[in-house]
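Here we start with a single chain on its own, the form predicted alone, put down as structure tokens.
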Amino acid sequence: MKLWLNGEIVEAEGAHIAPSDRGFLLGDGLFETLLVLDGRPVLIDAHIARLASAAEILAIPLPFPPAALKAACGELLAANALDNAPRASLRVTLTRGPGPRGIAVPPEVSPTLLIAAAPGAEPPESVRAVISTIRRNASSPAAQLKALPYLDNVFAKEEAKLAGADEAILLDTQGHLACASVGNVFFWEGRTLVTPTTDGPILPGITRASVLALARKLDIETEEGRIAPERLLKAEGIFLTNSLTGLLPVEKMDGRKLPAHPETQRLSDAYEAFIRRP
């Protein structure tokens, strides 16, 4: 497996990060994760783009411009031979860097970026989720930022393995639905299209943003807002979102059965057929 590291695609096992790197001491750094279909990573510039703003956020220097990542990839890509298949992924990782003990910011940083490529599965039909008791912080403005530190994320979806379910649910602190560990969360009421409003403390995902944007061409009411855990147990139809798995629908919500959703599957056609046009 080859690696893109700063700036050099490496032999994974010849790939060096030091030892002092803040992103691997104090998770200070950030990361996208990109679906590749044919060989064409989805939505890139949008990936970037955010990748660039939370880099502004964090005063964390971008050490290559868009039009060199996006290059990056392709590279990458062609170095793992994966540029023609169906299905894959990249994920992009920055870090600030190497700096000295202790958690202030160093005057002068050095940063770490790091893509790494794999091949890709088909996405599960559907998920089992439950409601987790790890709560998303409401006042933290890292909640927004696809940012290194995963910990509470990494214990929801275990707790929803424990109990016997595929993802998690997170409330945030102030007790109103936020995301799944790994996605955004949908739900239908009647044909409106429920989400929780990117106020709070949520990933504006860039797929939730795509599927909103279709279903508005698609003459579906959405809402978005502050949204009580009540009103996802009583929905006629949830469905998760991330890059990966493009619309996961949710089958079983702590414990309860939910049919399919007819306008679920009208509005995952066509967010396959955005991802996939030329």
Contents of the next structure:
Number of protein chains: 2
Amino acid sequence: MKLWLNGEIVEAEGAHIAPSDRGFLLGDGLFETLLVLDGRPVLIDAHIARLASAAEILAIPLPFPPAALKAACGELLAANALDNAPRASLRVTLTRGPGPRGIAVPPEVSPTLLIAAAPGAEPPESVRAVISTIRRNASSPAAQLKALPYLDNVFAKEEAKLAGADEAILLDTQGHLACASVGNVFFWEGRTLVTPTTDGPILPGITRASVLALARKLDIETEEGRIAPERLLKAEGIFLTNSLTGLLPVEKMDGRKLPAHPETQRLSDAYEAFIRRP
Amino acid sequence: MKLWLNGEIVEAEGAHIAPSDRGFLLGDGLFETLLVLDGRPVLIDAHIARLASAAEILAIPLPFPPAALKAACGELLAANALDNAPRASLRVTLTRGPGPRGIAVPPEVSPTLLIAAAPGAEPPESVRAVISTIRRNASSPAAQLKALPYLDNVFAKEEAKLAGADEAILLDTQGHLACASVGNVFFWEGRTLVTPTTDGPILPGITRASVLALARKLDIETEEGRIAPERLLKAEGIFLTNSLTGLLPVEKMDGRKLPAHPETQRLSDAYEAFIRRP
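Alternate state requested, the form predicted together with a further copy of the same chain (shown: the form predicted alone):
Whole complex next, starting from this chain.
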């Protein structure tokens, strides 16, 4: 496997992250995960724009302009013979780079930019979800960014596994519905599609935004807000969204079976057509 | 500079963290920071015990037994000619090691263990602190561990700098006093020494525990509990604790000047004597 690291295509074996990298030592960085269909990274401009805007919030200078990052993704896919694969994925990781001891942001930084590619597995058809005991921190600016610290999500996912489920749904620290351990959450209330607002401590998902836009096009009523979790637990249909899995139906929520929801299927078909459009 | 990485002393220049390390990609790991006085890592057994117990919570197998880690610290100090330095520091970092794409914990892991040494600077005499807008997550198991995700702390410290201060004091998500961005917090109420309980989302600091034990020996009354932040703001004396800085007096809290507190000095002298005992 080859990687793209700070401007060069390198063999993963010999690739070198400095042990003083603040991404490694402090989780001081960001990432993006992209689906690749037939060699084409899906919605790449939106992913790079989100990375750039998050980097600005963290005051990490983007070491390569968006166009160069986009080209790098293409080069890396080709270098790994994934430019014609029906399905693959990319992960772009940006950190503040090496730093001296301590947590204070150094005055001069030399950010690390890593792109990794992987052959893509088909997503599962549906998942079983449980509500996690871990809550998303409403006071943390990082909660609205795809920041490196994912340990809470790792804990939540393990907790779900122990409960015989696949995915964890997190509330936020104020008790509102937030998101899944890897993805946003949507549910149906009658014919209305409901999802937490990005004013809360959730990642503004790129699939989330596409799904909302498509729903409006399909004349589906949508509600974004601070959502009480009881509403999710009573929902007739629930799905998660994530760049790699698209719309992922929840077949069981906290033990309660949910039949396949026709509106989820209709929206999922529209989303698949949308990301496969030329 | 030399590092100790997975059992070997290596040059920092050529040292190699895999780009697939979950510490780098997800903050999936832990660390410890130790003060070194005259070549002797202070309270090393307590630090290694805390690392081992946190690793158990994260289900990261400790790849070297405590005795080997202790020996490694000594070797690394010698390799960097810091074994006779009056003051130095060590950072021990443990991650779950490389993993495939995704956040699920792989069934088999090969953890990464890195030790870095640095020449030690004298701590400041006192700091100016402000209350952060970022809160410590009371629902996160990681909040009681010295886990890699420190981005909230980085944010809090930057926020403090922007406010003209040096350190940030965080409340927890339930509104209680928690800790500083790097350290525990203590204050005086009359002749009683008050600090948040480790039942809350704070790191069980090793300096914190030593200070409490010494205070009891000196017949100082102590209170550990869920503390309302208003009590801190009215305190006659405040100090922070951290392995590298010992007792660090707060000279200004949210803009209010605090004169040097004689009891802080007495306790600090006792702590210095304690960590320098043969």
